[in-house]
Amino acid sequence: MTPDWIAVDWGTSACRAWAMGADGAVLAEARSDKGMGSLAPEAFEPALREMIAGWTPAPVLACGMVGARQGWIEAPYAPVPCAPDAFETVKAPVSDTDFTVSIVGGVSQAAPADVMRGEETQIAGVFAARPDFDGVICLPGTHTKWVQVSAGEIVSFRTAMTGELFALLSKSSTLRHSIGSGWDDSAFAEAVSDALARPEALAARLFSVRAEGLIHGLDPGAARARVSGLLIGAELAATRAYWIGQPVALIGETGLNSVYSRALAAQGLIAESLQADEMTRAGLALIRSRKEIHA
């Protein structure tokens, strides 16, 4: 396998690399559960060797927490607002000379204060494919984006930690005894269109998932639906801002992009749906032809 360089996306929990040809195909991939988290500094370029041993080594551009304080090297964050073009990139050190590393710095901004890393990559990867777009991309996950973007611009930005909140109470709060598997679509809808019309009462409203369950034997995953609906509800009342009236493009994990869409249909909203991976691959290849990350 000989690449023309490789596109990497390390996160905290897993790695993804793909071998590119010239012409932007595909040639190869490959995965792998070491991330971010769980290395040293010293670690990381063993762990790139190994993920893709049997590729001709060639020029790498990676992004996400591998730039973090805590990755490989950190890489800074450029304020906004900015385009492709002003997102920093650093080399990475490694210990033979047959290949280097960039790393694409995150996005930051300064009140309210917000940081992403990685996020910025799949962005410019809608810059690449959709030049015209001007409206709200939102990047739901873990820590969920909603970004306003215009004229080739990450403009402003929101985190919402709403992601982990869902997996802090699900596996560690009282409501782990009433949660289980499955999804009940109506509770769901009814969960978020409660938040948005009373996002003050949230910690009330998921105290009582647990009594329903106690009392009235709520179904464990109409509980989940209700859970993660209440917590969306409430993300799209503090985000109204960014939505209400915007395009907007989702770019995530297909289940999760999917209860973002229903969400926001029910506001009214047809969402776009792009591809994450394809999103960070474009992405990549846009910065690493305005950096000129050749070698």
The other form holds:
There are 2 protein chains.
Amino acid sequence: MTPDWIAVDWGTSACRAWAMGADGAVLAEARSDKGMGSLAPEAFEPALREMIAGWTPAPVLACGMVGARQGWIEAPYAPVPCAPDAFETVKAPVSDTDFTVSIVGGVSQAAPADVMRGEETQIAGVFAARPDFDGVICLPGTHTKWVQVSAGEIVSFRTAMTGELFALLSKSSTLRHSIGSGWDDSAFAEAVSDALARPEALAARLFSVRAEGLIHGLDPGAARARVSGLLIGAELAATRAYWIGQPVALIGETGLNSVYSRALAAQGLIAESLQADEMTRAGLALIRSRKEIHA
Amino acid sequence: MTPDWIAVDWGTSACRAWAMGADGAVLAEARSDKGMGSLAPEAFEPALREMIAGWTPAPVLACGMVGARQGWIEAPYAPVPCAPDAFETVKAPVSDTDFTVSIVGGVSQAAPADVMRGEETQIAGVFAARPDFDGVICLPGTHTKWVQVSAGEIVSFRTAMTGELFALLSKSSTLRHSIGSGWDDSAFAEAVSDALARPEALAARLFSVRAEGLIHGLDPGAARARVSGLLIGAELAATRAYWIGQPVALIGETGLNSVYSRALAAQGLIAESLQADEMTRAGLALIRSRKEIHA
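Right, and the form predicted together with a further copy of the same chain of this protein, after the form predicted on its own?
Time for the whole complex; same chain goes first.
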């Protein structure tokens, strides 16, 4: 199998690679749990070679935390406002000349201070797939990004630690005793609405989930949905200036997109959902064409 | 050393015991890191006997998480509004008749759902030490409590998970890379004020601490003070109805009392600080006298 080039999405906890044909078709896909978080700089090349063993070597373009200071090699941030043409790319050191590896840098904002790494590539994917899109792109995840885009540029953005807070609260805090598997749509919707109505009450409302478990026997799945709803509602309150009255596109895992869609729909906003992997590949292809990165 | 009775404060992570004289004097003190969280029900008695070895056995009155469902024996919650007379006490099972152990139950609130366990005893201590106090008692800690008291009764209360969130964020989240030891008073004050002015922005402001570390080299001690300030500011916003225009007494560790004092002072409120251990002992003594718990 001889790809034209190889697209790589290398995050903190996992790595994905796609063998790309000249026409943009995906010829093969590989996945590894060797994320940036578990690799020393010299371990990236062997991990990548192991993933794409069986593919004829081809130029690699990678995005994500692989370009962080603790990654393979640091790829600098481009400051907003910026278009994909302005994204930095850095060649990673490799032991042989059979392939080259280029890493896409992130995007930064001076005030309020903020950074992204990986999401800029998915946003470039939206510019490629939907060149007419002006509005707001929301990328839900560990660190959810709300990004204002206009005329093919990233204008400004804001990050909320919603996914990481949910993981910490549901796995490592006192609330873990009250949270179980399962889900309750109406508990979620009510919590989003409560949080938007009085976002300042978040810290107190979170503990109430534990107390309701103790004294009213709150269902563990409802508790899970409620904590998620309180955090997403608080995030929507924090980012209201981004999404209110704007066209919104969601880029994330299907399940997360659907949770955010429902929360936004309750605010009267119909968001369109885009598939994260597709946007990553489309973004890497766009950056590759603009940067004329070749073997 | 022959105490009249033994006061015990048994929390999740530690246990303290005081040998009390008939006149209220502390004759001796013992401490153990065998908290409720690390003990099976049958392990409480040996742990207590080990702590007070050398003291002549005397009736024990204990408060705190020792009375939780996962503790030595469950001591029921008394619903608000309630005075210390209404606090439940439960005899713990012991292997010999040389002493008795009574455990004070917590206090619950149906709506908004909330619970306390241990704090009710410190509040009883305020009733004993300051019978004229009407207003709000704030007990900062892992789960900070704001408690409205009037005429010797607990009227209503609210818990914020501020201390637990701070520990999770500073030790287990992405922010740990930007947070170090040290402190910056002005960063703290500014963060409290920012959080009170726009509490809904919490989730986004937290991530900014990481971004400021990455792109502006934010000092690790200032980052620590800022995260603390953002969380305490959000808590003050959530509990504003409790403290605004009220006499406030703080019961906590000296350092934590001083952090909360400064945050409240910036809102024009002079809080008085009470020492947590003293209030615990005074509260246990009051409950003992009211309940006539004897060997």
